[in-house]
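In the block that follows, a single chain appears as structure tokens, in the form predicted alone.
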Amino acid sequence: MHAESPRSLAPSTIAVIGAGIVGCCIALELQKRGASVLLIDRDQPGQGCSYGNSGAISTSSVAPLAMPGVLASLPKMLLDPESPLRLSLAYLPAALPWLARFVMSASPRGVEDAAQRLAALHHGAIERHEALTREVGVPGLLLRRGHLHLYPDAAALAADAQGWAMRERFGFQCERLDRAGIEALEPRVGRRYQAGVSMADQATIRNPLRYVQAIASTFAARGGQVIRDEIRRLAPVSDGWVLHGTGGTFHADRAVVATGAWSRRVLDPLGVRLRLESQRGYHVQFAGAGDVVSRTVVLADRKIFVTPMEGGLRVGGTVEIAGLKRPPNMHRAAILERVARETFPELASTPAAYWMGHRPCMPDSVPVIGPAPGRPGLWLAVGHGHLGLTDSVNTAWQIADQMGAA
């Protein structure tokens, strides 16, 4: 756990652009350190990727998405419409620069470096989320019952040996289970799954949207400004930054960009080049079926997360690389629905609703957190990928600590 000794900030105005979980956590933390903060987003807080994520606080997720041998999986990404990692053929030319760096990052040295950096960022996240849920008045949203990863058989589990060895090397406790062990924890899981790994030290947020809303409401109640506007352009001036929105112009001493997959729209014109790509994710929510499982369950062979949410059972996953502009491909959500009904037969007649969102991903799976190179007063909190919820609080502390030391 990080030492709880926050650095105070000199009185100043800081604009945080983006009101997802990362931006809201940053705004609240900066406010607590003494800054006057503007929180600006084109939508209401939590309406983007934060709305539909699977709720996992997964501090054990130290393995980057690009692991050794990933190049061999590219044909399946292109040709198999049901692959958990899917690349749109039409989007391939635009995705090639990112894909090249993705493949390059899968070297043993690159993977080890990414794992070290992710483990450091994750450290103490569950305890900080626990404290934050209490602070913003929603302690009941944090579920500390661990995560259960499931495999069809021992051979499938063995195929993931590298990832599990990495988790254990970073100190995470992994308990192997047979079918009887799975049933003892989650008796409603279908017979397909005969092997598993229980990780008791992981957690879940049972309503990510309500969590973000509670953080934003606390920030506003303490005097923070929540502004509905789309920032189209940032301009450096002698005493800070001017933010040009569709509805107004704002001035701040410093600015933080936390706009997820859309961050390049304001950063590219400034010459701040990030290899950022949207990994489009889908979920299916089964109304009123939140008691089907009692913790986050991961169907590891299909890269699918099953989560007991306040509003029902959420089944999320898949990675689709197809950019920001193409409409959702709801066939991806239909795959999730089919797998969920096969795995949990009692969902047979339960109605389901579909959703798609944009995860902002860097090729090596490590977010960019800190000052923008060559742009004094501009800060970045971008590229959290599948771990934005997990790392939101620690990102906020890191940004606030760095600003306090600057």
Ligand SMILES: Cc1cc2nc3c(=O)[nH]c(=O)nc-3n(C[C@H](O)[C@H](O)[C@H](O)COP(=O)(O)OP(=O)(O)OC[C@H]3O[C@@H](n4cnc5c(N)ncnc54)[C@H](O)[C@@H]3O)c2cc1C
Given for the second form:
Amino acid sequence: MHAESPRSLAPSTIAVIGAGIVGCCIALELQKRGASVLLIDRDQPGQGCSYGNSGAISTSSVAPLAMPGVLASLPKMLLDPESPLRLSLAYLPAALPWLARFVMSASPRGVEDAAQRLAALHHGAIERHEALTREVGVPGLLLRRGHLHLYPDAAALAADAQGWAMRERFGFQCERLDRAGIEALEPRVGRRYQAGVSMADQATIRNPLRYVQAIASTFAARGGQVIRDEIRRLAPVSDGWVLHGTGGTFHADRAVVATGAWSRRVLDPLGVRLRLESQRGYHVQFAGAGDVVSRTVVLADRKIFVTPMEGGLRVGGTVEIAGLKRPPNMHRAAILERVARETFPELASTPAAYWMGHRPCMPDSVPVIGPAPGRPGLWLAVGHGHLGLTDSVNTAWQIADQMGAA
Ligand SMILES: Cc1cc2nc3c(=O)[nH]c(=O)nc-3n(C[C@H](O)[C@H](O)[C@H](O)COP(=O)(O)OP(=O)(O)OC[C@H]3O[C@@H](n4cnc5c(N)ncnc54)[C@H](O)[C@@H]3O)c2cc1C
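Can you now output the form predicted together with the ligand? The one shown was the form predicted alone.
Following is the full complex, with the preceding chain placed first.
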């Protein structure tokens, strides 16, 4: 864990653009270090991707999404509508440059490099989230009961051996379970699942939206400004940055871009080129059924997360590469609903609500955190992909530490 002695910042005004989990954590941390902070979003805090994620604080997820062999899986992504990874044929030409980088990053060296960097970023995240939930008055949102990963049989578990070996190499405890072991932890899991791995030292946030809202409210209660505006253009000036919004113009000594999957819209015109792509994910929430499981359960063969949320059972997952503009394809959510009802028969008559969000993804799964190259005073906290909740709090510390040292 990093040394817990924060370096304070010289008095300054810092604008944080984007009030998702990443931007809110950064705004609060910079404020605590002495800066005067504006937190700007076109919407209320937490309405982007951070609204509907699966709540997993998954520090053991060190394997990037692109693993060796990913090229062979691309045809299935294109052709099989049931594949956990789906690529829209109409969007393929626009996605090609990103996909090429994604495939290239899957070399053994690229994977090892990404895993090292992800492990370093995840380090100590659970303890930091525990402290933050207490600080912002929602300690009950953090559930420390571990994660349970499920497979239909031992052969399916063995097919994922590479990912498990990587987790173990990074020091995570992985306990193999048979059907009796699964039932001892989660008795309501259907009989499709006969093999599992329990990871006792992982955590869950039981309401990601309420968490973001609590962080933003604490920031505002301590004198931070939460501004509702869409930033259309950023302009460097002699003493900082001017942010041009649809409703106003803001000046700051420094600006942090934390606008998730939409970040290229503000960065491209500045010549700051990020290989960022939206990986659209979906969830289905079964109202009032939050007690069907008692911890995060991962249906590993289908890459689906099942979470006991405050408002019900949330079943989230799937990756769809189809860009920012196309309407949600709720067939993806319907697949999640069907799998959930098959796995947990007691959900049979529980109504389900659908949601789609844009994960901000870099080809190598590693977010970009730090100063923007060649643009003094502009900072980036972008590309947290599948792990933005997990890494939000450590991202905030990294940005604040680096700003303090700059
Ligand atoms: C189905 C699903 C499940 C997931 N499960 C997990 C999980 O279990 N654990 C985990 O760690 N991660 C998970 N994630 C990933 C996680 O949700 C994201 O990585 C994270 O929410 C990204 O946070 P963010 O703050 O960068 O982006 P966002 O939450 O999208 O926030 C960006 C904000 O910027 C604002 N914005 C954009 N452009 C502008 C502009 N020009 N001006 C002003 N405001 C602007 C938007 O309104 C938005 O509020 C999941 C994602 C999905 C889709």
